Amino acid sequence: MNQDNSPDVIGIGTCTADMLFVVSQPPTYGRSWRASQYLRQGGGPVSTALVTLARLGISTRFIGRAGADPEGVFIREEFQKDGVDVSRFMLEPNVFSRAVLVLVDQTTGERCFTSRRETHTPLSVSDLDRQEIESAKVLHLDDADEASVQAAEWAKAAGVTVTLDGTWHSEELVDLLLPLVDMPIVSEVFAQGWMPDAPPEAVVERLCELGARIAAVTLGEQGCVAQWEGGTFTLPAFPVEVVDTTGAGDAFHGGFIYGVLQDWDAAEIIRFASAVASLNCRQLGGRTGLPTVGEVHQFLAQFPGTDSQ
């Protein structure tokens, strides 16, 4: 913790209540099917990255809003269970939080998502406290709403490292947020939406041209491609028995930020992040398989060679 009880990492972004069902075939109307597994868990890119960091022993705070419905209460409980600071997580009466159904194919691990959207008020600039943002070491974001952009501006001006989980491509994200982000890590979907047909190497190069100190594109089971200070790094995903890839990207971000806080070099950060993401795929749900620091190092010890190019 910094002074004044400030957390090392502040997150502003998506929070969801996820309902996961593992099924042998997609549901069809008029029929009844069995699910082999069911799990209810908190989710959302920034939210799960904070939980990842909390499991790794880092102090974190989520600044955001949700409805005071059973899902919002559940999302808060899920944060609290892992010690994420919820003192700035506001639940608003008589509106909905985001509820997400995740169907996971039990053979292929393919997934589909169905979301009931939130109806609560979005976080606004007036909800923010500039000093609070400035006192963090890292600000982690996943959306380009008004509050996120304002927080990123304050953070950048104060030298707080700004990290971004670019899951879905949008013009706002590229135009308003990317110029403020020190370390953008984007999904393949984001990369394809932004620079269609460009290889990931071109995407990270462009991100660095826009000001990124470290940039990466995550490629699922293909691992990731990263660039910093002119160097490029390709790391395949670590071999694990994959049960569910939900939250793998979120966990990657948590591991990444952990490495940033340790002042490791970029290759070491990416390698650690990749291990956290892989370990998280061994169990159902975005948070069930999140490792401790010891577990990550123990896992990495099996792969002593460096994978950098």
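We call the rigid core whatever largest set of C-alpha positions still superposes within 1.5 Å between the two forms. Positions refer to the first chain, counted from 1. Please read all numbers here as calculations on a predicted model, not as lab measurements. First, how it differs from the form predicted alone.
Could I have the structure of this protein in the form predicted alone, to go alongside the form predicted together with another copy of the chain above?
Next comes a single chain, given without company.
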């Protein structure tokens, strides 16, 4: 494989076609409610993080598979629209891509999901190219499947930074993946599934014991708890008028990786990532409100006293 056009960030993970409906109340059987807004958009944790990075001016490539159905073609077009490299995004004939129905609360911006599961062949180790993985600066993952674990092993051995969006996990393989991750950022759902009843401070401490340089648990509007060599810190979220929280965590990961590539200190990285996530919540969809670098810095200028605690 030609490495001359190697991207800064390679992502391996989930891709979806999202159908978002803004509703005043959840639907019930036997009743009909009219949505106030509708949007169709690409989604998925790693996928949206890569789009976030592309909007911030970082070169990215998605390695994955979807069906060669209308949803898969749409997912690819959404990547291409934002400049994400899809040369390693494979469309498989006669199978389904993952499609997701997202109901967004008109008042709070909170959402719930239901999905049509994909039927395409899962990404396998044989689909990967070791030199390609080793050529990146960052490898970003969102699951602990066999292909992701192998890619993380190659990346770790080559000195490539491995980041993880811990949204869900494979029970069998997560213990193999976590020691390979330099910077895990996990959701409350992941944290409670992995360490039931443990506070976020205990979760980030355990992640650092496994070898993480920076570890964080994201807490939505409450911000995040993070640990690095300077200690354990609670970092607040930024106040914005929320329209839709879809993709906020994915945008946080994209902003976080951007900061890593700039070689900023951990507090500055998380502050920037929090701003990216907050800005993305101001419009419908996981990608509509993704900002440029200039927009993020302009936003942060309004909060010069925001510090970690």
